[in-house]
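Only one chain is shown below, in structure tokens, and it's the form predicted alone.
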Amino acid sequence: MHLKQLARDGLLKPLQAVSGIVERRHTLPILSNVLVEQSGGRLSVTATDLEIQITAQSDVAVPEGEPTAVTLPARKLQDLLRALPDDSLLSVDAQASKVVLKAGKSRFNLQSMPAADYPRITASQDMQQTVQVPQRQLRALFSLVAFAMAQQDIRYYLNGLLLVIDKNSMVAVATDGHRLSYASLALEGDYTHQEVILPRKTVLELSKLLAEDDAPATIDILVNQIRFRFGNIELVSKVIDGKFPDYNRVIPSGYTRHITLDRQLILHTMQRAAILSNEKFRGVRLVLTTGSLKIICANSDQEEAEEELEVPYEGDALDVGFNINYLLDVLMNLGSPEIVLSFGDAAASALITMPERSDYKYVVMPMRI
């Protein structure tokens, strides 16, 4: 590979859009480095981790030949590539094992691996279904549900995101066991129906490289596999195989304790509270009485936070515990001005809802403190 004159920002965007998913330390050295190719006056950036493949197209035009690739350690050339000023322009020559990259006066030595020995994924060719959805309603579906996923769940398939296309409808659904997070939006069209589990990490590269704008994202389902293609990006990734809990059951209904919150404020009031909540378990109780609603922590130390504010409720009275950071989460994540808290008794989950939206809810189990 040989370029001249290439901006810098001709290499470093796509670099940045890819660069997410490349790990430190690999048990495949090569993983640790991006595929670079040049072909057909383009320039592309490829990084994999075997379960995830991203490809960036440079917005920069170059020189026509002979297609040509080499591979580059991603971290170290994205430092450089960042540390050199805005305006720099670029040469790469790709020497054996070696790339030379070259800026003005300045010149680095980066070791290369064989660009045939990249390994890829390949999209598979049975295509099941496709959708088109602006990349700004997909970016905010994912932002409304991602929070609940689990980590290193034993439970594999816990930890991702379940997306299912159903006639004229997205669902998108994630849960740890403790909460669950359910939003949907519509589509233009009549889809049968199908269901996939969204690894976490490929769900929170998404959220990254999604767009806020009503350009169109292509939704490719395949075999076994999921693709995205956006923008200047392609995105391939395997999907869990696995059965997602029954999300239906967990959604309780015909509640009749219902209050609506300024979100803001109740985010501000339950944050001071926790300071004061145990490290460990992480409770608050919500003490529902009539014109009131009561938020208290206490921890193992005997100290305790005891914040009150006035609620348009008349109903009996309740008290009920849970995780304050299940209830911080969602309060961080949802970006309508009010809430709907809805309660059963005092065994029973709360349902968390937005007044203006009927496709959005949040469901959290309580605790005894």
Contents of the next structure:
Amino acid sequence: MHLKQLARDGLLKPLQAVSGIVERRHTLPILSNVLVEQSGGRLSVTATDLEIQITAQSDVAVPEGEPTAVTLPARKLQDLLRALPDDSLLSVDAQASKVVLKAGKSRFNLQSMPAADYPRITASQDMQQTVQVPQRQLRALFSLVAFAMAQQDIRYYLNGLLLVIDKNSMVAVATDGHRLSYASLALEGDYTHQEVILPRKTVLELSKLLAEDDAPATIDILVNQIRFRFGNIELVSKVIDGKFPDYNRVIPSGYTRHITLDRQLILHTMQRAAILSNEKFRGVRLVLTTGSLKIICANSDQEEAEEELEVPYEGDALDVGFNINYLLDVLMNLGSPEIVLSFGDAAASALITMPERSDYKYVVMPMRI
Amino acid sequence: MTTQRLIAHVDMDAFYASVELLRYPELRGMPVVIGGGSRHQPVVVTDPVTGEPTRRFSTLRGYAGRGVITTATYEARALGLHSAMGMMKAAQLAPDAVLLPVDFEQYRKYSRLFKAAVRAIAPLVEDRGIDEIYADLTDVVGPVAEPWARARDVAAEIKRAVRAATGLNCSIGVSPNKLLSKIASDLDKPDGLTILTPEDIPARIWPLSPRKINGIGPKATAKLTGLGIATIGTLAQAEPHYLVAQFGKSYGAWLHEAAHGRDERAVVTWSEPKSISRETTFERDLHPVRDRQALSRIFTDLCLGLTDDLRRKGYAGKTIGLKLRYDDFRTVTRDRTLDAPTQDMRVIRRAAGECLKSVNLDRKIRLLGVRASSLEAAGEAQLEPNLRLFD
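Switch over from the form predicted alone to the form predicted together with the partner chain, please.
Entire complex below, previous chain first.
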């Protein structure tokens, strides 16, 4: 590969789009490299951790010619490019196992590894279904549920997000076994029912990469894989092979105790109370009586926070405990000005929704305090 | 004189298969076997001409793997298929038989329903697994002049109640004890109702093979055949001391009693399990190194399943065990005893993992199992403060 007069961002932008999945320490040394390819007048950068593979095209044109490829150490290359002036023009010169990168009077000699050895994930050719969604909507869908995913749970199928495509809707569900977040999105068209579990890392990466605009994201559901294409990016990921729990069974219906609250108000109230909650168990007591909601936290040093909110509630009194982190999570991630808190009895889950919207549900189990 | 006991054995007919037929009524009358995995889940296809959605089912044709049939419908049994038969063999006998995946959650649901229906009529019942129970009808029948006729009515009522609650048929045997009732329920299957009084024993029980007695397995049967004892009747005529000489003191004496249809065991409404376990035989033998990922996944699933079972049944186990069978059928087991009983899947996975580290992993493995024993009822101590969504 011999490139001249390449604008810095022509390489840095696609590199930054893919470098998030490059593992710092990996048993396969080549995985700390990215694959830079030149083909048909386009430059692209690919990274993989063997579970996910992201390819980003550069929007800067390069000379057409024989396709060529080199691998370069991802972190070092990114650090170098970022440290160069914004308007730098680069030259890239690959020689045997070395790549020489020049910008003005700067010259960097980087170790390379053979591009032919780069372990690419081959996307399955058996396409099962393709769905198109505006990027903004997909991003919003993920942000409503991603925070509820489990992390390093031995129930591996919870370390991800369930995506259900059915007729004219797309549903995303995540749970760690104690709380569950559900969001749905209307689709145009009529699709066959399909369920896949996206790995946690894939979801987090997509949340970063999807743009806040209405340009489409194309989702291809393949055999044991899923592919997302949007803007200059293509992401192929394995899906988790496992049985996601039956979420419909745990989403309550028919609750009669509802209170509508200003989201910022309840969030700030809880954030204050949380300071004095038990560090290990993170318990909070919610005491609901006619016209009042008390929020009480106490820690092991006998310190206590008590907050009271006036609420339009008439009904049986209720005294129930929760993990306050589970409540803070949802309050921080919902965009609506108000939320609706619904209760069953003290041993039942609480349901959090947005007023007048049936497309979002958050279920959280109580805690013994 | 003590009152004549009246014990019923209620046995669901082709239970798993019948539950599946409720879900897929279009399969009624066809040979169907249960035993597949999720890849055998029926798929809904839309007819390109009529636009009607129809279900497409997997069949045994081309089945490759080591799964065994858990249940076969009576139509499948007519083709020579039976439970515990390897499915590759079954595929040769009946390639067009429909194959359905096992859905234990569904079977457990129907199991609860049928047991509740029996209990509503005869409260004294002994659980014998997912698809059968014993019920003591003695008090239900009461001191009447014709206890056997009344017992038949009660049994018929149980059959109706089970059918109303589940839509499924069962076969019932009523006799003076569990041993005979178990044989009796099988005499007129499916949808049978057999009353067996002590007077019926010579005519109805003695012509049967000793194998029909619950407790006489294939080995004992073979030995009896070798001794020229091919029926329960011949067994009944054998001298007790001869049987003791051949089979040992306790089993020999029991054989004599059993052949005469004598069994004093009570209907035990509740008993503590000694251990809870999960195991699986792989589709193909797995290599500890080359198939490490697959093994690790299966191992984790077993621990998860075991944790689920413990939680559902309300137990915590103090001893966690591992069972491993190599490709040459050698089986090894290892145990780890914990400081405190647990139903925490992480603790179980870790303990089972330590057991796995202590066995030789130098050849392929065909079966892996995990087990919790030294069980205690789970108390507050084992409970997490935060309640779970999916228990």
